[in-house]
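There is one chain below, alone, in structure tokens, taken in the form predicted on its own.
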Amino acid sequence: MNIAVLGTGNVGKALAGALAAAGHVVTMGSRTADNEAALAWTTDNGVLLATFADAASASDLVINATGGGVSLAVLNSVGEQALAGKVLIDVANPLDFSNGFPPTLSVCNDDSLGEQIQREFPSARVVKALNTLNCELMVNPSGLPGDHVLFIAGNDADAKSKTIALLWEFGWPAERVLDLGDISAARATEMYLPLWLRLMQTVGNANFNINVVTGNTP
């Protein structure tokens, strides 16, 4: 599959590298196609480099791994036509670091970045996923012992099925991917980030995740 990974940070690199290793044709999207640092990394890892717009246009599936504060601007530079009909996996979180650490959320409660993206690009099939854990665990869940889960949300059932299939290639069995419903559930996963950041400070590193344990009510 031709996959565009928009964003050249740690998350983008982790996803692009894992997808390329799995045999996909991966193009990393950057503001410019001659970004020297990104070009060196992509050359070393079997990944192509292009502008955001060119990467998305040539893809079958798009992953938004840009910073949440710039995601809408980046996707607007790509344009509706390049995203029309495609699965758009949104990994970003709307973190606002303008007042330092810990960040606040620039959108929350009655809206989410995932919903904003879906409204802005109604013909894209947006799935919120992979935004509740660090990039190393995104592509290597066996890095933690035992069962732990991730969440997805989106309006399109087929897009979610395709996302689950891609997650399986990273090592996530379907039973550990919890479908929270339509894209409005992105509010919940994005608002988990303040707790995730506090847990990171308490645990002392980012190598953790959560599990959901259920049982019968007595």
Given for the second form:
Number of protein chains: 2
Amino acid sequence: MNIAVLGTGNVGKALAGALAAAGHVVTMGSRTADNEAALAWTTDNGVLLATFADAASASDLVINATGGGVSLAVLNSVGEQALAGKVLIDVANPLDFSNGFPPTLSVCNDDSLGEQIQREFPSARVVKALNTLNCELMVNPSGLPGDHVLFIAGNDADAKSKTIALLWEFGWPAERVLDLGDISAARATEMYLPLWLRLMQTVGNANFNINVVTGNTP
Amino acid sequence: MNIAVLGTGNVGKALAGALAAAGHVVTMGSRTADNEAALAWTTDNGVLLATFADAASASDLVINATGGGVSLAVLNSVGEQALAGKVLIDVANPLDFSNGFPPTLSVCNDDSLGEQIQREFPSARVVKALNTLNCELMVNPSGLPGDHVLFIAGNDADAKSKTIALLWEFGWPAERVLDLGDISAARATEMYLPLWLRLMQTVGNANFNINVVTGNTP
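How about the form predicted in complex with a further copy of the same chain, since we already have the form predicted on its own?
Below, the chain from earlier opens the complete complex, with every other chain and molecule after it.
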């Protein structure tokens, strides 16, 4: 599949690298297509580099791996037409570090970044996913022993199926990807971030995730 | 120990019943001391019934098991003097159901109910705990197979130690009680509630909890 990964930070690199290794044609989207550091990394990792808009236009599926504070601006520079009908996996968290650590959320409670993106680009098929764990674990769930889970949320069942299929390529069994419902459930996973950030301090590193233990588990 | 459990709902009953069964002298706090339904329940379960204020005054440790929307009003009816120096375990979540289900939080992001209570009653030693799971599991962690965790937050180390000791009486091993830091970490556990509520829908019941899986686990 032709996949755009918007964002050249650690999350973008982890996702783009893993998708290219899985055989996809990956275009990393950046502010400019001639950023030297990004060009060096993409060349080394078999990934193409383009502007945000060109990357999205060239791809069938788009992943938003930009910082939550700039995601809407980046997607606006891409424009609705390049996103229309496409699965748009939103990995970003609307973290606001302006008052230091731990950050607050710039949107929460009765709205979420995932919903903002879906409202702004109604013809895109937004799936909130992968925003509840460290980027190394996103693409390598076996980095932790035992079961642990991911959450997805979105309005389009087919888009969620395609997301689950892509996550399977990273090593996530479908039964460990919990569907929380429509895109308004993005509130739930984004509002988990304060707990994730506290846990990072308690655990001492970012190499952790949560499992959901039910009474049905044998 | 003499323990007050403020609130006669399901959470109050679960906690009061388990504490009485463990041998504590438990006084359940209610709006009135002659509520017939509450009197019948307390009599059946070896628990005393009193007004919120009298229950707190008679006890060494106070548990706030009232609804998050009324917690501050109830504690104000108790007054600072009856809480001074005491461990005050806050189990409540500031859920606002005024716009239906799922509820929003009446306070979050840069504040929390736990912090509001600590600010309002500075001489109480507030510990946020037990607000991230169903009341049956609070007092019976073996109701789920395998490991799952609780979170505590508070400014007073001794109060947290006493809370951990009390949780141990419910069956929670100390290593499954994760200390997230000072009372501002109440934001993290209260903001987990939206995810808990979505998970309840996905799981199909409230009999679940989360485990934190780390790279250090064998």
